[in-house]
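Below you'll find only one chain, the form predicted alone, shown as structure tokens.
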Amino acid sequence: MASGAGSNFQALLAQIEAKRLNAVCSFLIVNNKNCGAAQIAIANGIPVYHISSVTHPDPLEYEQAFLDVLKKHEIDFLVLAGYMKKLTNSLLMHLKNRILNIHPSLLPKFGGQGFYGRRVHEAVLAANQGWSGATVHLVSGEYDNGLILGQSMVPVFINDTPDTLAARVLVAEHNLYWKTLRDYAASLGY
């Protein structure tokens, strides 16, 4: 699932592709269907699907979308590489501890709601932190509070910008991410 530019998702893409992640992305759900992730996965043949307040005004049509994909797909975990809202409790339950996040910074610090893209990197600045980082967790009912699986630091430097700090992290986060899917995936005998 993806909101934005997708280089989360093309990096997990790139390594299925290297044989390094033994996967298979199956779908792609947006609730901006213009976003570049969607991009991404129309070049990949990979079925994308749109779901939001405008195509599902009404909640329990919102919540029942969702599971009309997880019904149509039989997928293993589901992964959020830039999401941008909170998930429905149905689809928590539906995979359970299956849902991972990833999160540019090393949380508990710098998450929960309002906590994302350049505002982390601008508070992580603010607060004069020596360090930053990438973190992926299991997605909870609370943004930012489930379970941690993995983290990776990268150094915060006195010239740093939101920008240079971020770009930084991010590179973080593409090689964190689908080795810490792997190994959480292994763990549970997949």
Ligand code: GRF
Given for the second form:
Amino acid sequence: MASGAGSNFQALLAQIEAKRLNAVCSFLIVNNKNCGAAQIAIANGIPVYHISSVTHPDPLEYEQAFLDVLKKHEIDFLVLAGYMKKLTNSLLMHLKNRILNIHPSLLPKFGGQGFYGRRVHEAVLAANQGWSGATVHLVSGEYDNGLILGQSMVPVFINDTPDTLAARVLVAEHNLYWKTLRDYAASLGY
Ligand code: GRF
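Structure of the form predicted together with this ligand, please, following the form predicted alone?
Below, the chain from earlier opens the complete complex, with every other chain and molecule after it.
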């Protein structure tokens, strides 16, 4: 599931393509039809489902729309790659301990409601941290709060801006996500 540019999504697909990650991407769910991630999915022949409060104004139908996708495609893991909306409870229950997310900080630092995108890196710089990084974690009901599965550190430099730091963390994200998914799946016997 994604909402943005889709570089993490693309990086995961590249690892699948290179046969380093033994997986198949069954579909992409987006809340924003025109996001970069949706374009990447289309270019790769991956089905895209647009589910939002615009497409499904009724909350019950909105909730059901996610379950309908899961009925259509049998999946082992749901991977959030820059998905900006809170997941519905029924989706969380349906895939308990099978939903992963990536966050651009060393959680539990700089996570939770309000810490997304550029704001994370601004906060890291404002707090004079020597290190930042990326975290892959299981998704619980609360923002950025599930079990941490993997982390990768990057240095923060004295002349960093939120943009330069974000770019360095993003590279770490791309290297971390597929390995963490691979190792977590292996730990469950896949
Ligand atoms: C990443 O920084 C990710 O950690 C955060 O949203 C950003 C998504 O970037 N959750 P992209 O769409 O994968 O390029």
